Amino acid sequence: MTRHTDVVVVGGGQAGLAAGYHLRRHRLDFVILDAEAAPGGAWQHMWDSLHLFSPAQYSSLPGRLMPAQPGETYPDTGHVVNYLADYEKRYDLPIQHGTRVDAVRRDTDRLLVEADSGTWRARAVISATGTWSRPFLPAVPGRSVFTGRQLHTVNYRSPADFAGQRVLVVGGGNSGAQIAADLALDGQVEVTWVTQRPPRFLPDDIDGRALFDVATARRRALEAGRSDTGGVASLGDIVAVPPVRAARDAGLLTAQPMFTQLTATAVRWADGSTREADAVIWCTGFRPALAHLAPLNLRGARGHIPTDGTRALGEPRLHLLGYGDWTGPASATLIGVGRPARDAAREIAALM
């Protein structure tokens, strides 16, 4: 059966949400295909100690505050995505859960997005399916030998299910900082971090608040015509929340150079030494999920969908939101993604 609708937005996390919140100002007929059974996008699936880096009036979408949690000044994950289920009834958005997109194809005026549950036939769509989905393992020497268990972001939950183990944490990003704590912390773990180059904490004093008037300065920065000034990137890699803060100064999070090889049971680096290892976790990033949106033929370099704003310059019907700075200045945040998905409904209301 094909159905017909002015947007078909796809993806029903924080991007989509947002995206649906706008839509609904401009009166347009949409709706919101999710993959995930129950509402909350990525957030259901962090691990269990995550925090946001932000305060909840910090970390909300348009229109609704997120309420702040008891006794937390930074809200867990389970907080964020109660907030996210009730922002979807709220604004009563027409998401479909549990509904897989396999592909977007053009069809003459119109797009055709075809999902597990059927066809659609839209005027535009919003891609907003992140990158969760497309955890990044490097290609290391060594990485199909290795006899120990071996795991992304994505699978880690806690300390508890490596008890009495010595772990390989992988990555000096944020991910990769928190995960080594969290282990460290625990004690019942040896840990050893690892990072491709010496880890960049940023100031303690800085959390999302200030990120986000960094990544806004850079923005206003550059539409002025003014000179890039870095954005967040040039402040460091790696927010110092409490429990990172806590294990770097513990003397718990002292980071190693990258290995250049696993073996069966270590790995060794460029001088020759080893250390034996029961499980490595890689927190070594993603990547946007866009498979669906392959028969367009879009792609450019580095697997991005060049694009003006969120609007992909190959297909004007085509918004891309919430992968990062490429489709809008720290869009793949909560508070972030609230402007570039206004300025995705305005475009999309326009193209109407």
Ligand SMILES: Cc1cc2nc3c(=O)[nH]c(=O)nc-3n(C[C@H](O)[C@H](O)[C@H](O)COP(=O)(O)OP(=O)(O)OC[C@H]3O[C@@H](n4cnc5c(N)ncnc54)[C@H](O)[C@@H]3O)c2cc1C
The other form holds:
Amino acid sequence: MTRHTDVVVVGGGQAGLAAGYHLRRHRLDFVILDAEAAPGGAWQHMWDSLHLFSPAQYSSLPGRLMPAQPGETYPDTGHVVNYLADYEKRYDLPIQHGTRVDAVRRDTDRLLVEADSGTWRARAVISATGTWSRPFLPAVPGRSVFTGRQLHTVNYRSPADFAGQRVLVVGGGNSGAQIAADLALDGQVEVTWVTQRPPRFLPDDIDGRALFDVATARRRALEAGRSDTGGVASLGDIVAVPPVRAARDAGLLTAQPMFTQLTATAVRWADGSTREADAVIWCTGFRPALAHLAPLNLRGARGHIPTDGTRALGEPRLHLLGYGDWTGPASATLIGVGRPARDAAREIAALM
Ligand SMILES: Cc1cc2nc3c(=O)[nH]c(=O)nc-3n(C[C@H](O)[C@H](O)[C@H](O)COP(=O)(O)OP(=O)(O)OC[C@H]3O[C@@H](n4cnc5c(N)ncnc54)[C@H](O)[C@@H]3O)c2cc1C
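Next up, the form predicted in complex with this ligand. The previous block was the form predicted alone.
Let's see the whole complex now, leading with the same chain.
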């Protein structure tokens, strides 16, 4: 059966919900199709001890402040999931959970959105599928030879799964530092943290609030034609959230350089030294989940789709939301996605 609507939003995590909020304000007819069976997007799957890097009121979607979590300055992921579930209900967003979109195609004056539960003909599409479903693993020699456990950030839950084991954590970003700290502070796991270059901790007084301010200052500078301030990346890579700070200050978070090879039971560095390991956790990032857009043939360099703001350059009826800074400064954060969502909805309304 083919259904008709103004806009299909693909993905019902925070980016899809922010899109829905603004589409509703423009009184457009739309549907949000989300592969997850329940609300919360990727937040449902993150590891047990994870907390936001900003206080609740700095982690809000448009229209509704995230309430504080009693006893926590930085809310945990369960609190975020509850907030997103409540947001869906509060704004009565037309979201269909458990619906995966396989393909978006051009069809004369419409875009055809093919999902496992049917097809929609839409005048515009907002893709907000995030990155969680596309974990990235680097091509390191011997990866297939290693007989221990290998997992990615997406599969990590808690130190209890590694009690008494020797674990290598690979990655110098926030996930790598936080998972290494989680394991090290537990005291039951022998952790080696490995990073491609020496880790760059942000100053301790900088959390997500300050990062958002820096990203905003950068956007304003660029909009005003002033020189690029370098944004968040110029400050460092790792937010010194409380567990990271605690592990670092206890001397538990000293990074080793990247090894060059895995063997059946160990990793080996360029100088020939080795370390036995029971498990390797690859905290090596994500790629945007864009497979459903392949029929539109829009991919540019680095697997991204070139955009002007959120609008795809090669297909003006398609907007991309979330994913990373290439779809708007801080657009892959809770507080940052509101602005590009507003812009996307406004452009779509103008197009109609
Ligand atoms: C470890 C970690 C910590 C983070 N901490 C913070 C933080 O403290 N503060 C902050 O603001 N941000 C943080 N972020 C960044 C960001 O807020 C989250 O990654 C957030 O989940 C991104 O939301 P999203 O809506 O773009 O994507 P997602 O939450 O991944 O939602 C995308 C949705 O689209 C669905 N989907 C995917 N493909 C399809 C398809 N083909 N058809 C239908 N549905 C599909 C998915 O199932 C999912 O429900 C963190 C990210 C990570 C990984």
